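So this first bit is one chain, no partners, the form predicted alone, shown in structure tokens.
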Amino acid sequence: MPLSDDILKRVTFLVGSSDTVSRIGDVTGIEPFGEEVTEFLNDVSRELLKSPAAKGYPDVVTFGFWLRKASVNKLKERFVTDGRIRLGKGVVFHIAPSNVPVNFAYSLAAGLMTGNANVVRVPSKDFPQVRIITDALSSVLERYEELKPYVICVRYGRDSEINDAFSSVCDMRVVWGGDNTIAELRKSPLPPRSGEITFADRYSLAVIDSDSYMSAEDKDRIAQDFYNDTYLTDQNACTSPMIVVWTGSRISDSQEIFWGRLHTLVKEKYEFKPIQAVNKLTKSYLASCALDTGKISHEDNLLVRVEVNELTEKVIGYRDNSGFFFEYACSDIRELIPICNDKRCQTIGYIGDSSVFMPLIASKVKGIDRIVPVGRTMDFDLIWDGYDLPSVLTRTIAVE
């Protein structure tokens, strides 16, 4: 379906227009970590580092540091060094998650770096963070009219005519989201030589070795951290752990303090909404039915905590978010085959040794695709949920 008048008034462009995109299709792919994208991106990084709007908003920060020239040169050294003519493979269409506010603005970066066009779907509620992100863009872009048409941010309801329009012209569809989106996407089809990546439903885990916890100094930055990887996108992220497994020695004295910690900061710097905590209380009944479970704490809703006595698949089923939680003591770290041999699983955060879970790598489960400290869970990297994002962005040309 070509991108017609009809279909782009329904469209509400972010950044670009309705000139640029409807010339999408004759734009064409450009050299990975090319200088101009590199200093574009700088310029983004200062635009929103400098933003008084920006720094209320810890996931907009991080986004900007990721973008500084040091930051892309070093994912340069790291992604180009074969010597191999690499372009990218031509206009990228990305569906960004409706609840992760600055997903889109990775995905967006992603495919900039690797060399393509991208026209990226931003999450339909209105974030205050993909208003800072794309003012940012918009602003800078004045000072690169070559890169116009290769940064094109745009909102709609569904409507599965816009999502045929921006397919039918796509070299690659990114898509990020739950698994119903996904299967609504691909109702509408792809030229014959383009491509597709899907991230779908997921889930993650924190593994926190209470010996290490209990000798370390900082237990306020430990707390931040967890904050962080949790509470941020009200738990929402594929990326923020829903099950904290606990290991070592000192098990009971490690979780007074760490969920003390925690509960002091959700209680200052969370907003916390009635459903939240009707969802939660639910869930938990309902787990506590299913599961063989231990004690449920939930003391004013703020942080929820359901203990297992053991970890089966069936515990997933009874994931919940904006701070609920399963608990569960470890003496083998071959405990969590269960719940790990499952595609679905992707994150470990931790705290302790990473050489703890080589056991549970070398039983060869299907699921794990990082294994990173808690803080860290959000950092996004070019290689993500098991795919090179260069390599599938790319095209490689053949001279002998």
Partner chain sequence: MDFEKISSIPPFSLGKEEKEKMLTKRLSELTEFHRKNCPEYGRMLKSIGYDEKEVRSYKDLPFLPVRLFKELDLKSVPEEEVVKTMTSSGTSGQAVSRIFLDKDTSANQQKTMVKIVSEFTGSSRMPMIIIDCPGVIKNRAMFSARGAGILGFSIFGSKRIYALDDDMKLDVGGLREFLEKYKGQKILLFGFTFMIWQFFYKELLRLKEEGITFDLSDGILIHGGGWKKLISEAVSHDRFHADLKDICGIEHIHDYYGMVEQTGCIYMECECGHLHSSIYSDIIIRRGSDFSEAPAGEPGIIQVVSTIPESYPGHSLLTEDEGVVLGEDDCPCGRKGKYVKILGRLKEAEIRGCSDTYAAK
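Whichever C-alpha set is largest while still superposing within 1.5 Å between the two forms counts as the rigid core. Residue numbers count along the first chain shown, from 1. As the structure is a computational prediction, the values presented were derived from the model and not from experiment. First, how it differs from the form predicted in complex with its partner chain.
Annotation: Cα of residue 70 displaced by less than 2 Å between these two forms, core superposition. Relative to the superposed core, residue 58 undergoes a C-alpha shift of no less than 2 Å between these two forms.
With the core superposed, residue 49 shows a C-alpha displacement of at least 2 Å between these two forms.
Got the form predicted alone; could you also share the form predicted in complex with its partner chain?
Shown next is a single chain and nothing more.
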């Protein structure tokens, strides 16, 4: 399916135009972390950080900071190290998840930093964040004529012909949005040399060392961090812990303080709909029938905790969102093997010492792609979900 006028008519351009996109086949990959791109991103960062509209959206501000020259240069230092010659693969077609407002922007920036031209399908839902970011991109692009074909943001409904068309001209396809979206996009063929990065459905956990927690100074900060990891995305991001595993010698003291502080915060900040209460009650009863559960704490509906006496892979099937946590008291980190030995297992958020997980990794589990401190599970990085994006989105030229 070529990029015909008929197809392009069904596409809304938030950044770029049908004219820029129709010339995309001629665009070539450029040097990763090149000067012009770095300057461009820095200007976008300025535009966002000075925008009054962006102030109300912490996710936009965080993205703005990530684009600063200093931050991009740090990434460059980390990823441009081996002296090999690399170029962007060419055209990257991104499908952003429909219910996370700024994810599309990170995906786009990763593609751009690594030297690629990008066509990004933004969420179909009209998030204000999307508009703020695409407006900033468009306005800064006016000063970067040559980068125009490299930054294109589109919106369209579920339309397999449009998917076909963009897939047929891309060198890499990046699909967010989970298993169903991936299945949908797989129906659109890719050219023989093109590749694909897929962000499938994942689940994550938190491991808290109770002794470290009890000695931590700022427990309110920890509550806020954990809130950001979970409730901020309805505990439904692939990175949100579904289970909290407690280690160490002061578990019950820690639990009381940890959940207490979190609950106060949730009560203050979290917007909660009655149907979420019904969903969580349903899930907790289903779990009690299928798993070896201990107490289910359900004194109010904002925070539901289901104690499990045994960590088996069955627990994964009973996860829910909006503040629904399994809890397990662990005496040996290898007890986590059953729930980590699954390709869907993604992030471990921890409080304590990350070296305790080494025996777990040494046990050759199928899962675990990230081990990061609590509060940083959502921080986007160019190493994500097991992919080293600068490596996957570039081609390496062998010179002997």
